[in-house]
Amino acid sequence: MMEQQAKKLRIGLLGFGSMGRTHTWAVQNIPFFYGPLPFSAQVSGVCTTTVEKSECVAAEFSIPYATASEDDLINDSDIDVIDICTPNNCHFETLKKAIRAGKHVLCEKPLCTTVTEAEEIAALPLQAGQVCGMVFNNRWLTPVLRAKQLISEGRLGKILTFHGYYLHSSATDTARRAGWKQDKTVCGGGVLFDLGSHIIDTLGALCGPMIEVSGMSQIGYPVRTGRNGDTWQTNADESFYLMGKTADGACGTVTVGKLQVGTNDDFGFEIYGEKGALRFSLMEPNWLYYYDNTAPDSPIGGERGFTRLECVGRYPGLIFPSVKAPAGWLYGHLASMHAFLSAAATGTEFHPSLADGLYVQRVMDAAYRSDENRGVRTEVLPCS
């Protein structure tokens, strides 16, 4: 009997920031630790700001093709795959396009700038087969997928309660300039975008949608250095502070911050339910902590107690490294760069999609208008 042969992928890149090279480096190394794989990618094209600069990605990574426009790339009928890697502005009227000449689209977070777009977006029809995704990568971590496994499984039992968390501490060096990510007119919004995208993605899977938020901002710098060396009044949250409620009944807090002196790259979670808790930090990427509180608590405690769960790299169908190698951050991408590759190439349906993608665009517009009006409770409107 003969193996169908592997679908091949020929990805458009647009933008070689850090995520651009992120996803270069997973696309390119994923033949090295899954298979066997329903498809083949490549880098076909990238492009960025100038045709020197894509010029000298594409040598430096060996992509056969450059260009500073991205509808070289969004309309060359080789191209399958546009992978969207550029600032937060940019995504709304590439997103439309991609979508509309029937390409595959990954998208990096968030979605776009404002909910309008974003509804925009996710109501466009697609063709048989298109698939068009997130990029939430810490969804693909194993002790996050562990988790997802044990709440779906009931050990949890009815979620009471959750905290989120997501904190660097880069807006606390003041001589560092201002980059686009600090600037609302181009991301949108600041440290709620950036990195409370994030969480409030990865709690949403794990937890359930929230359905009321109240938030309430801070900006701990309000003058600084901008981008072109000039005096710049801050005007992007650089810590953000929101507290939720889901349609079950759970309430919780996210702080996402750029503030917090000490921490790098502070991703995490705890959620408590009736029948037990869970607890994850990524700057302990292996390991996922469980309590049971069906455990018997005698004599002198019993079994009870969070036990340390050994999810190192356990993804499903990984070849290479070994199991027991020990997680980390690139993993995230790569699983993810994975699952979508192969959703693309099978025509399935994949997760976090764009209506993930709106969720969360939701969620912060909720909390940012939560935080206009002193930190009222507001509603945050349903997905269908």
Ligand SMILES: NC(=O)c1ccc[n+]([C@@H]2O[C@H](COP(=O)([O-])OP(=O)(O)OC[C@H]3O[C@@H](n4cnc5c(N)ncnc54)[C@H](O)[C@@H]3O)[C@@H](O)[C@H]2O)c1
Given for the second form:
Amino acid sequence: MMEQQAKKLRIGLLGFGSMGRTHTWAVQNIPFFYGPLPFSAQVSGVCTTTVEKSECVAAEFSIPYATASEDDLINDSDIDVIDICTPNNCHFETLKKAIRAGKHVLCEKPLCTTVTEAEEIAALPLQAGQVCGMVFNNRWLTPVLRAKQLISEGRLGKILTFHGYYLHSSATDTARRAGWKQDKTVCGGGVLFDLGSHIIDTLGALCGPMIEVSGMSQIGYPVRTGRNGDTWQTNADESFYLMGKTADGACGTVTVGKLQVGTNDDFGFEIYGEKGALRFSLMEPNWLYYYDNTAPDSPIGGERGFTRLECVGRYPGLIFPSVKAPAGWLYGHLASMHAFLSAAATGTEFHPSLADGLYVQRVMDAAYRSDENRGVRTEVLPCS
Ligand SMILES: NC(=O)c1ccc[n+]([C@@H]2O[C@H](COP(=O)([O-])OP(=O)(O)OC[C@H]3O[C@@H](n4cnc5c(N)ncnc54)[C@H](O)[C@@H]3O)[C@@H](O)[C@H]2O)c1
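Moving from the form predicted on its own to the form predicted in complex with this ligand:
Now the complete complex, all chains and molecules, led by this one.
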């Protein structure tokens, strides 16, 4: 049988801030995690605001082409995909050019800064086989995939109410300068755009789209230091409280904000249906909580109660690491390798050392000797 040739996808990346770096990491690491792949993807070009910065990024991440002109990338016949990781107010013009140039386009959220722009983009005709999409990455978390599956199977029955949230605490740091995400003229909105877009998408995918909403915005700290160091009047919401209703009559609330201390990066939801309920928090990324309202409720509560479903690393198609690997497991390896290589590069002492290895070896050896001796207490030889 003829082996199918993997389709080559050469990506032109626009913007190299936190998301440009994240997307580059994802593209460069996909072969470790999935296989065999029907494509081979490479970040083939990068565009930032200056040639110097682009060249620096290109050299650091083995990207063959660097430019400060997005038109160069978009019109380059050697580029198949345009990946938009620039601030929100850049998306519209870039999207128009990239879609019209026939490129596949992946765009970070939110699509645009206004509905008028977004409508124009959504109405642009696509060529046959041209694929365009958004980065709403939270849809791909295993508990969210599992929630979708349970809802599709009818395990919740009719959905009655929901609560979604996405909470950070960065706006409570009054010494922190406002960035572009706190400036409506660049972001298009405030935290509703920045974090709210994620949870609105996820709730829409799980509960159905909202057809009616009411909202209240909050600015906790109206004055702070701006990007250039001057005093700056905040113009973008720092928290947003939304009530909404879906076409099927489910009603609920969405809270998003950067005024919530202790939250780190807490994205989550509660969804309540006639037959069951779901709860998820990104701060507990391994678990989806499921309540089966059809389970027997007696004696003494029967089998009712939230069950913690183990979603862990069960990403469809993932071959690495193990499906049972909890979120964060690989980071331990990353940190270990980083610490060792840093020590090797600087000639500094590294722990856990070989002596730490010897200690573990001695404990295991003593335990086996004890076992062979019917559990008699056995001395662990001291480490010098
Ligand atoms: N999906 C997610 O989890 C997530 C998280 C954060 C941000 N985002 C989205 O990703 C996008 C980028 O956000 P970020 O956090 O990476 O921002 P960032 O400020 O960290 O990075 C943006 C980069 O784009 C560069 N840039 C600005 N204008 C440019 C232009 N015209 N051409 C090329 N580069 C330009 C900037 O110099 C900067 O390096 C935004 O749309 C944001 O809403 C998504």
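Only a predicted model underlies this, so the values are computations on that prediction, with no experimental measurement involved. Positions refer to the first chain, counted from 1. Here the rigid core means the biggest group of C-alpha atoms that line up within 1.5 Å when the two forms are laid on top of each other.
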Superposing on the rigid core, I want to see if Glu70 changes position between the two forms - specifically a Cα shift of 2 Å or more. no
* Asked: Core aligned, does the CA of Gly17 move at least 2 Å between the two forms?
  -> no
